[in-house]
Amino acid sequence: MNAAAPPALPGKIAPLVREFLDTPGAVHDALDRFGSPAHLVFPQVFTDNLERLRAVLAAAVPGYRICYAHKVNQSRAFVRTAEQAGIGIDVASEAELAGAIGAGFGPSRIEVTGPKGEAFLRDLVGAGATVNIDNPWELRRLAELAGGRTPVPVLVRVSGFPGTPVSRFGVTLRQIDEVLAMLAQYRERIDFRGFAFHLDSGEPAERLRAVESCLALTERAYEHGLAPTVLNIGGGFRQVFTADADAFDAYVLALRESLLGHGEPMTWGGNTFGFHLDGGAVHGTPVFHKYANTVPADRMLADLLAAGLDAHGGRTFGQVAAENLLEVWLEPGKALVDHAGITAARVEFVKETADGSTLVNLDVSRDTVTPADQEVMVDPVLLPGAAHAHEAGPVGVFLAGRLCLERDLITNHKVWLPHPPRPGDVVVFPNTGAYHMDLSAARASMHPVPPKLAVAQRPGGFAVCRDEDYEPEAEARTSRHAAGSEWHEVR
């Protein structure tokens, strides 16, 4: 990075998404047709991510299942893509279950996770989906409800592993004997398939300890006359946001210095991003720490499967799973939608504040782009309007949202744009497909939720349609106007 250049946070962008952004007028045309702001999803990038995970699993274990974690993004296009690809789906509510069935998933490809109440359990009895048990009450109640019907297939989610933070989810290790006894007691009503875990941590050692614990529990299950055949390692595989780790580190260093009053101010309203200042130094872990990750999900998975297990003579996890005829299941969400979604918004106006800062107001709110407790540490892409000539730059700005609330700052850190923006320009936020689009979208001030659009590359250009109209089969058609869908070509 040139010494004279301002600090930057270049984001990693999938080649297909970059090609779409570089297509003259493509984003502007989509917003003109469907409205601004808008979320755009790229099912073909989802498929690319899936194939990388499949390749890792196929090389390491003879049996596996990938279940797309539906909660990461409510896009129907992603769900239909997962169904068409032949993988499973992980649902965590009645609505997600209905959405999966509506998208074509049969019961044998559906796994139900998360905490479940009485009404949901009643719906699951006889449904044929695999139920990932969160606690002993769920297991007992499911067995009682099953009665003389077809046994309910279940996995038991385990938590409380050594060296792992306390979780609100899962059966603790000290409850395992109670659960194994129930599984043996209700073997005519419950089809026990194996153990599961899910860790939010990206720390490899924690995940490996969880694997070893579940393998040990599998052996204990054999002693109870049970025959588990699955080890579900959950999700939590990280995304890679940054395209330049050195540039990211340089920006964070400059940000830390600015908090100490050195160099150009880079924060809005005294925000410290989770850092704390003490004794003339900056300490702590920032709220944006996930943006520093450089290990892609497929490598993280490959490293786990290739890790040696001390309790098994140093044989790898993959080898032990194969020797014990265990299928390895996983529930990726973030990893499958990594780089497969962007959010586009228009510049409404630019203003200067009392302290001389430049605010760029957009027609989108912070809660539509990222959870309120995080910070988007990836530079947005600025796409000028057709009539706007490029002016001298770069310029340091803060991006402001459309809500009439002081907290609605989309970036509390200074962003350097390549040139001053003007009303009508488009700002694109990369890699918003994982949770950002759906988890905390605000309806304050009666602003509507942005539409979700599906983008597909076709011979000779791109086509954009509403998310609910997307069908994977359409990718093989020469017609751009499949029945029941409204496609808009961008060339």
Ligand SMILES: Cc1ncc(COP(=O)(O)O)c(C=O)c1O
The other form holds:
Amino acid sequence: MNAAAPPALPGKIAPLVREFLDTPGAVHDALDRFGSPAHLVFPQVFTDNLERLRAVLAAAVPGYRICYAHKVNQSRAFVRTAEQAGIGIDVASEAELAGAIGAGFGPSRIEVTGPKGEAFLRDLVGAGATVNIDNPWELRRLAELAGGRTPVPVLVRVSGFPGTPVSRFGVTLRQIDEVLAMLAQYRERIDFRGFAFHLDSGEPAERLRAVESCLALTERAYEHGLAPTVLNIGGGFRQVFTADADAFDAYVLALRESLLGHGEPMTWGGNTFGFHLDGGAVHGTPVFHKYANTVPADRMLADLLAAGLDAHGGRTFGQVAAENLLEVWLEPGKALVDHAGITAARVEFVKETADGSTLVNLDVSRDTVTPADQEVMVDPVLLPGAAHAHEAGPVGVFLAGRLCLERDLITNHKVWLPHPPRPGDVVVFPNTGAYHMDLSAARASMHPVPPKLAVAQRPGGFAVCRDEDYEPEAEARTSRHAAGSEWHEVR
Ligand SMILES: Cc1ncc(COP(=O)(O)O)c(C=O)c1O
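Please show me the structure of the same protein in the form predicted together with this ligand, now that we have looked at it in the form predicted alone.
Once more the chain from above appears, this time first in line as the rest of the complex follows.
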């Protein structure tokens, strides 16, 4: 292996975040003030992501709505930013609903997704939010509870499209007639707005098939005397983690070689990352394949809206939606927070293990920067502490977490740092805003959950505050779309 150019996984970092990281002392100061480790969110990057999706929709369809999928991050700053920007919000629990209302969302801008139990359904009757129905029981129960009140606006989530893996969510295509009959029966209680889907996969062909199915269902709904006006295509618009796809491929190649015993060892504890070793070859798709994506969310969306539909004489999805007066709704989570969050931790100490590996122990645990089953394939950024003069690097290390558990390795793949780290140095994990920060964060060993901070670029430099104290007014004034926007997504 060429020591001058070790395998690298350079992460894409938003210019604003890069500027913050490059501001001398900025990250160290934030950790001194609020404690280490900490999550930092950048609402202005959220706004930039939003503007890009809006521009695509505005160019392709006359009516649309973006509902920020709150579940991607607990940050109140993001929710306030979404509220201020005039978009909608997708909430999936009582607590998220309360958070949205507390951040200023009125019911007409709230969509409630996910499976809902009896207590939640009771709360939703009369609340005015649009309820995204998961199953026939939910619809029937909502209709029963809604008796004598204002009709409950609902979308019906559909799943089980041809060629799509089975999902635990949604009404299956087999149940559609039963559901349409119920919608017709309960039209005084239920205000049916249209069909919805959300696919876990980022596969464009799967999403297009789901669109085609939902358009066909929309026509079937007309036959039942219903008048749907919405097609909700969910989230699933991908993130771009890598700054250099060739470097990513080269790293994965070196990793595969190392699994076969060639070159320098690159994995901790016999981890194979989902690859299968068979007959002297490496097969399969690694668990970290999302890090290889190079197609940004706005392009995915633009391509979907411009895709020709066979059942509609090749007319594009955008055209068909416009001709049928269908609003296109979106529930992006990760696409809105892409590059809008980082996690910073301090180096506690560096040690050598029996097999000669170097472990860099941090004051953070794996579950704080990634869901346990997901390996982070982006190089962290090392910010040296002021007092250290560093010797030359690079040095290949594994990053270890603070829990007293063998499995608390933050990286199970070898990471090359530009120079040997020292206690007090800061390690920044880029792009942790989408699910990484909150999805599996636990209070194991009774360590407190790291604080969440909001960072904003102001005329005099960067301002850092607690996430819950962040107010987006300044950004809203400068936003291209903000003028007069209380709720103007749908035109
Ligand atoms: C119903 C629904 N909509 C939207 C999302 C957001 O998905 P993503 O973050 O992939 O955009 C999710 C995520 O699980 C979801 O369940």
